[in-house]
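In the form predicted on its own, a lone chain appears below as structure tokens.
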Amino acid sequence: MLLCRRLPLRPLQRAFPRSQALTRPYSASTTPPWRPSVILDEWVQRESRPISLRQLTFFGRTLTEARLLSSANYVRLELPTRLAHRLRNMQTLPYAALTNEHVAHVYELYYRAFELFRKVPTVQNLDDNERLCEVLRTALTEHLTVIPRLAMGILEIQDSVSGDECDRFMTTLLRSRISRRVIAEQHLALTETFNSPWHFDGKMSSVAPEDEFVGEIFLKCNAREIVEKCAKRARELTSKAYGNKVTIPEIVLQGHLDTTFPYIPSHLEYILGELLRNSIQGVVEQSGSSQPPPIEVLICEAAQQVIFRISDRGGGIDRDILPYLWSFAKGPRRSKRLKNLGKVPRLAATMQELQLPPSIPDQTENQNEAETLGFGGSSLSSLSARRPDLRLGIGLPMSRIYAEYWAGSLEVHSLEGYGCDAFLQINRLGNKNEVLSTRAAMDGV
């Protein structure tokens, strides 16, 4: 990794100690070391600041040096405190469940990743600035362990939590990362624009007219473009994993197509890739070789909001996984979850991640698609990719946490036998604040 080669500039060597490497070895099979409570605890006491997506469309749209300088400072503080939330609260499990080799395994990474970043000192200058956008893009590739590792661990320590503890748990970190990883991706969009030939410091022509992004949120996401894009990934990544002997469902557009809003699209995009993906897979095996019914998508534009009606004739949810539809601890099936879970050493939570494996020939022109779609556009991406039919079990929890996030829902009520109906709502207006989860207690331990 970059973080751990000697560099020649002696202040990121004072900052970022070697020792204190993300990319340090670790054994989870031991007992995570004991650690003096007072440096975390100094941290706990202080309280995040939410953000909302007007406030940084607002704050990136004119970007100045003394802008780039000051998101990295919020950068710099803002994660360490996150982080230290997220360690008391993993404290807090019975000893039995922090033992646990993959819990474990995420308390190291992120405490290393607390002592890291809680010691990054003031960002001053440019200079400044670009050790730290290393360490960020160090610190996101080095946790795309996160979710495999606690979806695994969730489903190991339910002898010591209980099935609903570890429901609140699971919510309560996976919210907080794609909290940290807005941040981090956001400021290291902000700097890539801040770097880049056409960008004029201070002008409102910072913002490509051919893109319209602030960092990354996207100022005018087109709820049928993102549906179509998210339909047809979805439709030739099923395609190809069930064969030529199926027949795709067609998915038909209705209701307020030309609606725009200021949105992340990645987070949009896995909610509905994820709700595609299912009804096209349960329609798909409901009907076998026959022609499929449609699925239809209707978008309701409304005055705070846009809905998302996702429709199929896909034959419900089987009765036994409905009551755990948003589980990640509880339901059945556990063991055929872990054996798939172990098969995903890393996710990052995105619809372009989904890849059919390299043995098959057209691999290379499935991600040519993919960044013909838009969906190429992250690194990450390539560093964890998995098969679309490989079911995890976390999907549907998952996208209702990124549809809450910024204040939005998502609902799926199944009629048995005949199909689903799935209720997807976010806020158009940007004006909702994150929403994070209540701050550690400094009793919890």
Contents of the next structure:
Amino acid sequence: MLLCRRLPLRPLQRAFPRSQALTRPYSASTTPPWRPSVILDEWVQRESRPISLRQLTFFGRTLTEARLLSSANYVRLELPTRLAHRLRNMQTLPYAALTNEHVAHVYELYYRAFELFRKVPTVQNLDDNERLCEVLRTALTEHLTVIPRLAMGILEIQDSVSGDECDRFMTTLLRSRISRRVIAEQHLALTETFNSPWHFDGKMSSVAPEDEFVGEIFLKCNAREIVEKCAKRARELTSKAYGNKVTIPEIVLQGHLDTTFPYIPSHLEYILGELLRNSIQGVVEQSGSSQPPPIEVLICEAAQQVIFRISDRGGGIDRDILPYLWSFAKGPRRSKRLKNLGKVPRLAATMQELQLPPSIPDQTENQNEAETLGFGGSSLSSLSARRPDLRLGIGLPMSRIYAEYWAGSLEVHSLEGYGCDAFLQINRLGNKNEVLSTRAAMDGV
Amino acid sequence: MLGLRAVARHSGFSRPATTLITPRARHIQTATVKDADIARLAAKPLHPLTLADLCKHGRPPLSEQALLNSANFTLDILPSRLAHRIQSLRSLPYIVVANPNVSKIHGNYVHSLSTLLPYAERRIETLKEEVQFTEVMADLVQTHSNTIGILARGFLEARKYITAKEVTRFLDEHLRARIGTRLIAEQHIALHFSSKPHNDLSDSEHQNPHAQESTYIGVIDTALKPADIIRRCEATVGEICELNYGVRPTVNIIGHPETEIAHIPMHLEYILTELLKNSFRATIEAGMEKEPIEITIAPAPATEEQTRLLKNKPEQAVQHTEGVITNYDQGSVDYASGSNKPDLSASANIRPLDKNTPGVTIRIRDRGGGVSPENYAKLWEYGFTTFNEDEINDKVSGGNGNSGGTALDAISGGAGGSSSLAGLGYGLPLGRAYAEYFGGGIAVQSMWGWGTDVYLSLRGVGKIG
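Rather than the form predicted on its own that you just supplied, could I have the structure of the form predicted in complex with the partner chain?
Every chain and every other molecule in the complex is listed next, the one we just looked at coming first.
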């Protein structure tokens, strides 16, 4: 990558002071190169158009070529718009923050993606769409390193940027990232459905309604099944990590077990996975080798929401980290987290992509699932490649961002010395728009 | 008329010293309160009060010197607190304070300050002066015993002239400050009754029956068992339920029921009564009275150092670290009068307490169907914001609070009559004020369609082994 680039002076650029147009040697830092901000400015001016789960669902239900192309054009414009907003966020961080190698790396990744997306011409036919999809797939794969990189960068720039600002920044970026991936993955899934041999143009797919996926959205997420699946995975993971000498606690379900609602399963599985894993680890470390008390999961259904309560007796949350529970940047265990983050090369942060390392026999099950859902294939490193005791310290805040993304919430109450209750609330109507950082919020910075 | 009897009961004593009271016929010296006095006193910074402060004069029975110390400590901090309250009231719109109810409260505060002014610039150095001072304290406690009910009605009547938001903000601060003022006064009174000079002076039938118990330091029980208070409240609330609904839910206590903390029984009883009222009513109305209400008592582990200190030198069981109890928690911020953020000076009297002192968390789980989303948004607002016009007229017209409300409402606040808190919707916010006063809190998690989980956390001075 070139550190300096001579650009022909165009009339617009004379508006900028000469020093900015010239190249300069950079002193031992990895600061990204300067690029003319005119192009970015245009895209920053645009508003992002948030969507709701329901819109995504209805849109994808009857797929026609026209609809597919419409979706393609939405994606083509939304992605660079949202990327531009985030790039501007990063550009307005203190300079010192961008000299950090991780932050600079992410900035470069985003800029390249932005350049790539903004140059995609209007999608007018299926071939154009195919080209767009190729671009999407590449970007999705390339950007898998973003989360651990950002997390490391945030921890390292504490001297130049305050903890609160770091948290806000991280939250904004992660929200936007989820949103871009949702849009991209949804479009890829729709394309695949459209191209699949079972699809008849304009008609509903012949798959039975109960199994219906609309792209990435599963219309009938069954609460009990999801919890049981996550519970099984979490118990297996911790069991392998802790070995035979430790009994893994049971996970007991109660409440309205037959609840169903439309959602993107990978999101839900990630959140539940994190919460269950925290609970199991807490209980195991508290009770040692003696019979551990079970973890109770309550599913509660109301007209507009579904609530999961995960209750454990794992000793609660330590007083010294309780104030920083939801923070990416602050807290007394920073250096440990930094070290652990360095050991996780990529983090796609969805349970779909969670795979046990090759030495574990049930990998085939995961691979098939990953393929059926269209993306998130087996070549990705995973959350579980890390040992469960490799604490990264970002599970809770990330889970909250995922929960809040579709207008839900995540709350944790600690009974110090006794245990913890986590409350995950999901909006089941699907009619609330994605939670994004708005232009107004951005400009206010 | 309550007088010292009620105070004494709250403090755990059952026999008042009749030598001290005759209701309203006391001859307490007063001095006229001038604006300059109020301004001068209100300019003094307020520091958060800690349980350690209240314990620092030693365990009862107090010696004469310790008793005088307590009196002087009280004298140091009370006048400026009263002045802050007066100033805060005076900053409300004229037409609000002119309301007869609000005006009465304002007058009460001015009166109390007037009883303390004669002591300005003086120290209390003899036992005789101390006895007089204790009378002043008793007068203060009695005068202000119905403040909340009267204020509530006053604000209801004046609702056209002040926004709900302003009232909420004022009440949040005022009620918290009131907790402190009463606590300081009641503590001194209780210490007085358990002191050596008092025991010497009274005859044996007026001896404090708790003199032999070492767990009380004034109004603080250093070996308070939350489980006991829970059972007491359960009995009271349960009886009323049975009377009214014909059924009563049961309570299961799990976790560590034997836990003890250092706290104020009166406060805990108020909070738990309110919370149990809510749970019981919801459970019965949802038809789930067969499902027990599950209460978990979870003690936070105390460090050994703290436990040792508490046994021997309670006044030293304090840590000077970050996470202090703020002035907001105790209502010392004083929004209304515009004097915010009193700066902390190095006062030897009051030291900040580490907010992270170990305490106890009590979780109350019921199957009462939860709190509806509309009500959840208004959970912490003082009731008047949720009433409609008819209900307000009902309450304002001097109803005894029972018309339209249930019998459960009647057990709010203690004192009966038109100044009771019955049915005014103050229970939860006030309960939270009590819990937060020493760094604890209340959190409510509702699962609409299933039930409610309430988390009550209390910070004490630590665990007594």
